[in-house]
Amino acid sequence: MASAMRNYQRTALFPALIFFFLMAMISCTSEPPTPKDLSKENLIPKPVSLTATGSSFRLTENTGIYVQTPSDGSNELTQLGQYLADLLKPATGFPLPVNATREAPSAGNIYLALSAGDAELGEEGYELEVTESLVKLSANTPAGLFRGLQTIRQLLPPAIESKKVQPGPWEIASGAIRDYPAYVHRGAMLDVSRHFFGVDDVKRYIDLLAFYKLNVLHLHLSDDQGWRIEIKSWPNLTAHGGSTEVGGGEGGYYTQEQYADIVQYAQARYITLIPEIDMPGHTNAALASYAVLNCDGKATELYTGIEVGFSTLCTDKDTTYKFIDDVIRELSALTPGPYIHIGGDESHVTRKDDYIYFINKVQDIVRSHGKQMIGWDEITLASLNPGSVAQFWANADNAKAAVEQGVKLIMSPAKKTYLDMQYDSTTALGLHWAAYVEVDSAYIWDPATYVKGVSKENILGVESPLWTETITNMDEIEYMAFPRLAGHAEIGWTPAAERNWEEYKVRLGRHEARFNAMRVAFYPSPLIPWEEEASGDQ
């Protein structure tokens, strides 16, 4: 009996010994965390504050994405978790399930949580804590979490942007980041009137803006060469006015359903869409579509050149303001953001008194539809409402006039932010009427000191316009926008005291591999020390 019991004990003990032996082997062979220095990572925009702890978190096939269970039943955080999972799955091949939880998850996971009440973080700030066992991202709002997700994305190796499985490892340097923007408006403008760009191109641009924490897309939807948004009460605007473009191409336009799709896509990336209908100048496409908008009652011919300043709506006709009211009404219903841009620039053939009368009336029309008016800096000739916004592009006196009227400014100086300006005399695309704008010039300026008499408190933010007289496809958009737009994003986000060209150009140079992984057709400026992104290893 005793012998049988000993045999039973040995038999029962054997599997347990095997189990403990295997666990010990796994423990001995598992790789320790890789030493990494968070301060040497190449984040753009540069964070407000950062503390490195010298270790790392490793993303594995067992990693899950956990989001704080919302008290209001909203699924917005789950959608953010899924956004992150969808970004990381293709390159890692990991399942990355998304789950809601009331408490911080166990080791090896990523956790997204809201922690309202931090006034300094505001609407878009975030805190990121990375340890060997957990990545925790917290913010006051979902928008802040979304900005922080872009930081997590940039802390992973550039290969994370690949659409095919890559070998890894997928490590994030440990430490803490506390971050929030310098300006509330950080945007880019895309001219789809001179040359038309389809929905997929606009969505691609939105994704590139989001990567650098930009939060506004301004679409220039009408000009002399084309009208690009369907207005159901004036259908010939697109049927005729949208039928061509610079050089005589076939043009195109967005149906209201397509426009709504773009708006929704931008909203999912916490980007506000601002539509622009340029007037009273830059209106030949409308004047060619409807004779009644012309003072002589005769429709103009369609225009496919690139000259400016020759067209104007008839500013003393009631029909003109009925037309504008209809356009703003339909556009406002499709646009959830607070702004409608009415252009107002280069209206050289409109008499000054007529121009002022026109802007004042249109401002009231925009307000009647629950929106705030934005216009290029010439609108400061009129008497602006406090809620209106002037976009400075050329005339410093107009910028000062905005300040005198208590109106906020968007800073878009052509000599610094116009993405259609050539880099140098050898650039095949673009123009240079304002300046040649190399990557250093695009970065080395401060919105708060650019115009004497205009300070930070007068400025809503920064925006980078891309006019498309010479731009015909997405690769050309990317070539002219990048890498200059990355620098503009940093100007809009990072405090001026923390920005330095010599340090920035090194960080930018290490984005080469990331641009390549994202298939961005960027301009390889000779001023930048391009190289594969450093790992941040100690």
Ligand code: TNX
Given for the second form:
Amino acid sequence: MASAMRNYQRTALFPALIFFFLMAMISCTSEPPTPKDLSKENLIPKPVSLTATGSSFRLTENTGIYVQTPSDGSNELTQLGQYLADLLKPATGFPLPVNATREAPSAGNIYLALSAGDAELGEEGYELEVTESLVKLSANTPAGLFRGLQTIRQLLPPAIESKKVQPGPWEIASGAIRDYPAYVHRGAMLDVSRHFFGVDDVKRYIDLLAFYKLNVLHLHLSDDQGWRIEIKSWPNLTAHGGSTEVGGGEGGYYTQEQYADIVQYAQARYITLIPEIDMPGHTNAALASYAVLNCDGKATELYTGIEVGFSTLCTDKDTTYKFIDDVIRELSALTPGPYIHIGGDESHVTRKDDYIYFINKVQDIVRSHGKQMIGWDEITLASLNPGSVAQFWANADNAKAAVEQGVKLIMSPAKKTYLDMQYDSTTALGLHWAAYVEVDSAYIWDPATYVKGVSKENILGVESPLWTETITNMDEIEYMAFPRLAGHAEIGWTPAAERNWEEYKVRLGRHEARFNAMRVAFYPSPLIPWEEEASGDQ
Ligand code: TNX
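Switch over from the form predicted on its own to the form predicted in complex with the ligand, please.
Next comes the full complex, this chain leading.
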């Protein structure tokens, strides 16, 4: 009986063993990977230059992620390797261990290395070389490596974004990519004042920005309807001023700890946070919280409507500047980036002379805390320092005034980049005071020629604001931002001569499977040839 049992085990075991070895051989790259054409991949933003070599690298359960041993003992590259491993693990189910190494690793692995001194690649460029045996990513800086990791991610099948194990195979087309951005500032703005969005929503938005190689998140932290950042020296700003939002909901705010957590999350994705406190207009939440900020000494009522241009700080009161100094001091301490945004838009009830006096004074306050001031294009009425930056949204004369003052511009033309503009007259969310902005219109423009008299050297970059008077949850954010923001990301990254709507819309269509795998609630524009299933070399 015992020996019969043993025989039975042996016969059952044998085919199982053969099967196991066969499977192991297949996945151990003994079978050549599928030929793939790198030039047919659907990268957004489109890389500056690319050469295909017609083969592919296959990621297997034996693949390791190797990072160059740092000369300075920093663990930044290991963190980048870990970021990549964490991205690839859920869908592949592979262990993907991260190790430091002094030399390029053996076949079958991914290698991240710094190679300083390539001036053309700059701060954020990268070089990617893919052969059948190795994926090598190099850059001058960790930020450049991070941007390159997004390329690796987009070169894998869309199912890589799934949170559950998928069948694969996980192949990356072979060849070389050399890539760097056209503009240093590629951003999105989120209005968390009109409606409040919690830390997890902001983190998800940061991840989506990172996917398209954006590097700035501008948070609009205060407006008439709500004050959203804790200021310890003026606690009623959030206790009262943060207690509601458009439509009368309960609002909310970030404690300084929560805000620091957002900053750090963004930093790990090489995204700089720019905090905005809008002033002297758009200040009702502050005016309702502190009577002393009002010229007549009386606190206003909280506001939950969507009118603009009715509030102003009292520009000739010392207390106003003491208040601003406190706010900017606390905010600067929370801000590793160089900029503080002071709004400055639509101050319709501030006299022009008072407005100019105010902006000049606030510029000095921002500078006294070691930061550079950004403001909406109206601030060019004041005398700006060369380090200050104007954000163009509507007024071409203001943009030209910036150029005359030697001040750089961020381009956010409302007719092209405002993510709260409706796609067309049937869009249920959003406004249309500037235009209906379909996906083609959002893509077909060039920041360097958009305003006569403003050229590329006057421009820091492109930013897409999402005002949230009508936007109440993350799905709605995603619906308005995607896919337009992907096009804006390409405008900020890819040279103008390389951009073409007819070609772009096909590439974008092939991102549908990625949007679905990432559960992005995008707007399925009828102008895009969407492809739910990845096709061909995609
Ligand atoms: C104009 S653009 C504003 C915002 C509104 C937006 C709505 C700008 C600097 N100010 O206060 O939310 O329009 O589209």
